[in-house]
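Let's start with one chain on its own, the form predicted alone, as C-alpha cells.
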Amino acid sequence: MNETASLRARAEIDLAALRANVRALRERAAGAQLMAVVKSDGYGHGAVPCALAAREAGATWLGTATPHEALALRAAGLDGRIMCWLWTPGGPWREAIEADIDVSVSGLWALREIVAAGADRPARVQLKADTGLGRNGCQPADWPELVAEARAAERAGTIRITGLWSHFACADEPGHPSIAAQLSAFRDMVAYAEKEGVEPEVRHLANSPATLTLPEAHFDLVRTGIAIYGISPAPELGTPAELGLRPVMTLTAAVALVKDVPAGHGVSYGHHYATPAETTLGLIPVGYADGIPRHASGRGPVLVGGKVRTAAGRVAMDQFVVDLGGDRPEPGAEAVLFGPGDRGEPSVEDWAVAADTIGYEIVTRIGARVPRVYVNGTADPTGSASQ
C-alpha cells in the first residue's frame, strides 16, 4: 500500500500550482520584482518547500514575519534576499544581520538596537512607513527623525538602507478611499527620504490584492502572500480561477466509520443536530485540534462519495460527523474537505463562509498533526512525505 494512502488525514500541496501562481503574479506585476511571503509556515503549506518552488518560478525575494522564520529558511539552505518585519526588543538582530537578512525598522528603538548589535557587516535595513494601516510602521510626524538617524548610521557604515515600504489596510476593498490616501502618503514619505539622501534598492507597498488590482502600487517590488497559494484575497476581487490562480492545498481525510442510526438520533456534543429520518452517519477523523474551525459546526462542507455533505452537529477536537442520507461509503473512503474544485469538492472559501472568517485563516490553522504531502516537486528537505 502507498504509505500516504493510509493516513488519517493529509494536506496535499501541489508545488506545480504554486509555481504557476508565482509566474502568473509576476506577469501581473511586470517590471517589478516579486516577493513570495512564506510566513506562518508558508500559510500552513510548508515554508521551505514553498519557498524553493517560488524561487524556481522566479521569486527574487522571500518574506517572513518573524526573525526565527527567516533564520529557519537560511538554515534550510535558502539563499538570495530574505526579509522579515515583525521584531520585538531584544530580538536576534546580530544573527539576522550576519545571515544577510533584510530587517525592517519602524521606530528608533529598533534602529538603535541594530546599531548596538555589533554585527560584523552592515545591516540591511528597510524603513517602514505607517501610511494609514495603524499597525507597525513609523508615523509621518516621526519619519524625519527616523530617516535622519538611519542616514547617520548609514554614513557611519553600520547599516545600509535597502528599502522603503508600507502596507495597505483596504486593498481588498476596491475603491476604498484609504487606498488613494495611502498611495499619496507613501509617495510623500519616499520622496522625503530620498531628498535626505536615501537610495533604496526597492520601494514596495503592494500586497496580494494590490498586486492583482492596483498596478500604480507595484513600484519596485510586490509582496504576494495568499495569492501564491492560489486563494483569492477577497471574494470581491474574484474567484481563484477568475484571477488566474489555482489552489495549492487539498485537505482530505479517511472516513473512519459508517453506521446506521434511527430517526431522531442526536449527533455530537449538545445534540444540536438530530437525524430527521433513519439514515447513515459518517465519521470524519479531523477536528479543531487539526485546525477544522468549530465555528463551522453544522455548516462545514465535505465531499464524500461524490456528494457534498455538511458537518452534522458540532465539530469536536478530533472528529466530526456527516449525515450520509443512507449512502454507505466504505470505511477508509476519501472525504475531501477542500481543494481546487476539480471533482466538485468544496473550496477554502466555502469553509471560510461556513466559519464566518477568511480563507487565510482556514489554511494557516491546519495543524501540524495533519501531514503535508508534496506533489509535483522535489523532495521536501524537512523530511515530510513527497511524491
Ligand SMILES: Cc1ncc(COP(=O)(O)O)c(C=O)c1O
Given for the second form:
Amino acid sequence: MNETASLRARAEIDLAALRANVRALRERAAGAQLMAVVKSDGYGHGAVPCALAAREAGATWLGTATPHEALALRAAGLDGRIMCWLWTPGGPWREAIEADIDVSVSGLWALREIVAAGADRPARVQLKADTGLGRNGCQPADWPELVAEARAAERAGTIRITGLWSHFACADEPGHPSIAAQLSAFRDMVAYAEKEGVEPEVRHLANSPATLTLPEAHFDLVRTGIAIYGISPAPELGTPAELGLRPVMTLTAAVALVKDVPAGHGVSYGHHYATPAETTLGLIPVGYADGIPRHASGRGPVLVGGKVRTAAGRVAMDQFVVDLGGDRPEPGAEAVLFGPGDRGEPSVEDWAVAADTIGYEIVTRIGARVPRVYVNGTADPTGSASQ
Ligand SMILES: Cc1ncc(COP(=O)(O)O)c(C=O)c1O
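To complete the pair, please output the form predicted together with this ligand; the form predicted alone was given just before.
Below, the chain from earlier opens the complete complex, with every other chain and molecule after it.
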C-alpha cells in the first residue's frame, strides 16, 4: 500500500489556490510579466504541477535555481521561457542552451564556459548585477568588463543578451535603506549596459516582497516565489489573507495513538515535558525526517479534534506527541499541522514563529516521505488531467 492510501501524513496542494495567487500577483504588477519561481521542487509543493498551474494562470516565465531543475521542467513538457541562475563550473551549459533555457551569468568564467560549450544555437544569457545583496551577481566595478565581453560574444553570434537583472537583500523590510540604494544601482548598471548596446528583453529585480510592496521595482518582470504558494514573505507585510493570497499547502497526519497517562509522566526524548495532571496523549506520526522542525519542540501547533494543541516535548525523527487534555479522538483522526485556516488550523507562519525561522523553510523542508496530493488541477500540456 502506498503512503497516500495509508494516510500517515499528506501534503495537499491546492492548485486552484496557486492559480488564484498568480492572478492576484499579476494584477499587483500589471505592467510586468510574471515569473513563477519553482526552485527546490516548487518550495516543497512539487515543481511540475505548480509550474503547470502557474502557466495556466498567466506566468510567462518559470524560474529555478539550478540548471538541473530547469532541465527537469523541460523534460516534463513545459514549454515557454524558463530561466535558471545558480551555476557552477562544468555545469550543463550545452544542454540548457539547446533546451532554450535562459542562463544567468554573474562572472566571466560563466560567459567563457557558455562560449566554449559549442551549442547549436545562440545562448540566451541574462547578466546578473550585484546591486548590493553581496551574494551572486557581478560587482559594479567588474560590470564594464563583463558587459564588454558579453557584447563581443553577442556580436559574434554565440549569445543573445536577453536580460539584465538583480536581487534584493531586504525587500521584506519596507523602508530599509538598502532598497533605494539597490534600485539606484540597478538603474545605473542597466543604463550602462544599454549604452554599450545591450537590448534586453527583460529587466528584473523584484521578488515576492518587492512585488507586493514596491511598484517601482517591477520593471519588465517580477520573480515571485513564496507568494504564489500563498505564504506571506514576512509577518510585517501582513497575513496571506491581508495580502490577497491563499495558502496552497495543507499538511495533515493521522493520529496514530491516543492513551491515558498519569500526572507527572515524562513525554518524548529528554523528558522536556511532563504531564501536569492525569491526561491523554496523542501521537502525531511525523517528525523532523518529514521536515517538522525539531526546533519547534514544545511549541509547534497542531489542530486535533477541533482544538489547537502544542507539541509536548521533543519533536523526534518520525513522530511527536500532543497533550490532549483528556480528549479522546479516535486513532486515525486528522491532525492538521498547517493549512489555509478555514478550520481554525495553524498557518505556515505559525510554524515559522514556533521554529524561529521563516515560512519559506517550513514548506521547503517538508520531506519526500510525505506524499503530495494535488487537488483542483486542470490540464497539463498534453491535455490530460494534471491532478
Ligand atoms: C534570484 C531569486 N529570485 C527570486 C526569488 C523568489 O523570492 P520570493 O520567494 O521571495 O518571491 C528567489 C528566491 O529566493 C531568488 O533566489
